[in-house]
Amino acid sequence: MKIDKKEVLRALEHITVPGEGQNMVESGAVKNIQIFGDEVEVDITISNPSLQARKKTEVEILKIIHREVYEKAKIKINIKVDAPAKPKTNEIKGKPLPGIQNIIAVASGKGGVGKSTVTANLAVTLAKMGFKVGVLDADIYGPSMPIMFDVPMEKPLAVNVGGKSKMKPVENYGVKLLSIGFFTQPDQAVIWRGPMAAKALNQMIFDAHWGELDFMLIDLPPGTGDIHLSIMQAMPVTGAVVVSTPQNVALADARKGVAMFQQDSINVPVLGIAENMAYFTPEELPDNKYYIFGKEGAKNLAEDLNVPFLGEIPLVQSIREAGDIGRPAAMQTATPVEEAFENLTKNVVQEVVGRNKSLPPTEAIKITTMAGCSVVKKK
C-alpha cells in the first residue's frame, strides 16, 4: 500500500503535544515527514523535556497513524526537545528587610547534628569580629536559642518605629534574637499546622525592629519542609549553610538539604557544608583525635556535590556544657573550640563575599497550592 503524506498530516492533527494548546501540525511541532513505501519517518520537535512527554508523544503518533492511515505501517519517530531558554533568575535587587545586608539560612537534613549549636556559635563569632548580627530562631517546634543565649525568661519589648508598634529583639552577647520560645512556656508544646507556623514566622520577620544588621542567621528546623518554603517565600536568602555529622545516615539527609536549595525553583546558593562532631578529643589527651562517627564524611560530601567545605567542629564536652548554660563555646578564648568556630566563620564570610561579587541578589520564591501540594515558583 502506498501511504499518502497528506493522510499522515491529517492524522497528526488529532494529537496535541504536552504543554501546547494546538495540535502538533498547527503548533509547528511536525518538522518533516518522509514516506518510503510502507515506511513512515516523522521528525517532531517538542518543548517539554520530560521523558514522560516524549514517550506519550511517540505512543500517540504510532497509534494514530496505525489507526487512521495504515495499520501495518513501519513508523520511525525522531523527537527533538527544544526547551525554551530558562528565564533569568535572581533579579530582585531590593531587600524586603531594610538594613539587613545578608540573610544566611543554617539548615540540616536531620535533627541531632548540632545545627542550632553551630548557628549560635557562628553568631557570637561574627559579633566578636565586629559584625552586627541577628538570629531568627525558625525552629518553631523545637526552639533552643533562648536557652543557648541565656535569655529563656526574656520577652521582646514593644517599640514605636515610624508610628507603628514593633517587636524589639532580645539581645545578648552582641546578638539580636527572636524566637517562638519567647512566646511560649518552657513546658508548652507548639502544636500548629503549617499556616499558623508561617504566620508566626512572618510576625517575627516583618513586625520586628531588627535595625541595621550585617548578618541575619536563620536557624531552620531539620529536614526539608513547609517552614523552609515559608522562610524562602518571605525573604530573599543570601545563601545557605548545611550542617552534618560525618556518618552516612546524616550525610544522606544533608545531601537532600543541599538539593533542596539547589532546585531551579528555589535557587539559593549553598555557601557550603559544615561538619559537626567531626572527631572526639578528650580533655586529658588534647592531641588525640577519635573519629567516632567516621572521618571526613561531610568533607567528602562537599567535594562530591561540588560545594565548599566550611570546616569541622570537634565533639568536646565543653561545647555541650556551654550551650546548656547559655554561653556559646566560641566565646571562650584561646581554646581549640574557639579556633574551630573562628575558622568556620571566616570561611562563611569569605563565601558570602564571593557569592555577592559573582551573583546577583537571590529572589524570594512564590508558593501556590494546587490539589494539596505546594508548587514553588520564582517571584
Ligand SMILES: Nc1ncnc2c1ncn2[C@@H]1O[C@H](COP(=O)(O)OP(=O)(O)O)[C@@H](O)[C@H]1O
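Between two forms, the rigid core is the largest collection of C-alphas that superpose within 1.5 Å. Residue numbers count along the first chain shown, from 1. In this text, all values refer to a predicted model and were calculated from it rather than measured experimentally. What changes on going to the form predicted in complex with the ligand:
E71 is among the residues whose C-alpha shifts by 2 Å or more between the two forms once the rigid core is aligned.
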Given for the second form:
Amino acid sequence: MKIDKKEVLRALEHITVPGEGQNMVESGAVKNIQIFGDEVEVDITISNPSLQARKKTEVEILKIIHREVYEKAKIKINIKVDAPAKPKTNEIKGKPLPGIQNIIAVASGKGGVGKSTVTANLAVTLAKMGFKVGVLDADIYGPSMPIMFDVPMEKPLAVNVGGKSKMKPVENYGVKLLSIGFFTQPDQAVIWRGPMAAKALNQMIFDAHWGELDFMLIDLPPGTGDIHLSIMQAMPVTGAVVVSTPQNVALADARKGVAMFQQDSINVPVLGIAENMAYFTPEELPDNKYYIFGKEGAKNLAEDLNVPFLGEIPLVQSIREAGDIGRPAAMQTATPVEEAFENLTKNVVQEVVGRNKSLPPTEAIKITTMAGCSVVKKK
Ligand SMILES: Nc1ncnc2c1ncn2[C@@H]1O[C@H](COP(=O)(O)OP(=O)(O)O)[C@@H](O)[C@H]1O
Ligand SMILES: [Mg+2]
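Moving on from the form predicted on its own, please list the structure of the form predicted in complex with the ligand.
Okay, now the whole complex, with that chain kicking things off.
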C-alpha cells in the first residue's frame, strides 16, 4: 500500500484548530509529512501546551488518517508546542475600554506642528473609509477640536446607560468628539493643574458613552509631561503617531516624543512619524515644491529611529483655512490634500493591522483587508 501525501493533507483539513475557525493545514500547524510505505510521520505544532490538548490532537489525527486514508496506516505524530510569544511591546495596560478596538495617540514634541490638524483629518478620512471613529481632545493647554469640527458652542449631553449617567460625545462629520474645550469658556485660559486635568480626562474616557468605535484618536498636548504618562497608563493605547515638521527644532522634540512612548514605564508602540508642512506648493504653480522647513527631515528621523514613515502632508493654505472654519480639509474631495491625508491614513491603518498581529487575539483589530481606499471590515 502506497500512501499519498496529498491524501493525508486532505484528511488533516478535517481537523479544526480550536478558537481559530481554521483547519490545521490552513493554520500552518502541519509542518511536515513523511511517508515510508504504509507508515506516516506527521510533524505538527500546536499553541496549547496542555497535555490534554496534545492527546486530543493526536487522537484526532490518528482517527482521521485511518478513516480517510488507510485504515492500517502506521502513524507517528511529533507534536511541538509553540506557545505564542508574548509581545515585548504593547502589553495592554489600564482598564480595557469595551467596544473600542484601537486607541491611537497623536503626539508631537513641539506645539504648532499640526498635531491637531493631522488628528482631525485622520478622523474624517477614517470615517470616509467606513470606520467608526471618535476623537478625544486631551490637549489641556489648547483644545482645538471643537473649532476644527465646527462645534465650539456644543456641550455634551448626559445619557442614561444601564442606570448610569454618561456623557454623550458631540458628533459631526461622522466623528464622535469629546474635548476639554467643551468644559471651559472659549476665552478662558485653561490652567488645569495636573490632577484636575487627569480627572477630567478620566471622565471623558470612562464616564462617556462612546459606543462601538474602530478607532479612537487622542489629540495629546504637546511635550512629554505627566499628563502623557497618566493617559498612557490609564488606557490601553494601541499605538502612537508622532507628528513633526521637517524643521530641526521640531525634529529634536519629535525624537523626545518617540523616546517617551518607547520608555519602559509607557511602552506604547510607535506606529510611525508623519511629516506635516513637508513642502509648500503655491496654487498658481502646482508643480513647484518649496521646502520651507527643510526637506525630508521627518522622513530621515523615522529612518534614523527605525520607525515607519507614515507620509507627508504639504503646507497648503486650504488646510489652515479649513481648520479655522471647522471643516477638515480632507473632506474636500478630489484634491491633492485629500490624497495626502488618504495616503497617511492608509499607512496608519496598515501599521495598526501589523501591530495587532503580534498582540493577543482579544486585543487584535478586526480589519482584514484593504483595497484602495475602502477598507473591508470583518466583525
Ligand atoms: N499642512 C498644513 N498646511 C497649512 N496650515 C497648517 C498645516 N498644518 C497645520 N496648519 C496650521 O498650523 C497651525 C497649527 O496647527 P495645529 O494643528 O493647531 O498644531 P498643534 O496641534 O500641533 O499645536 C494651525 O493654524 C493650522 O491650521
Ligand atoms: Mg493642537
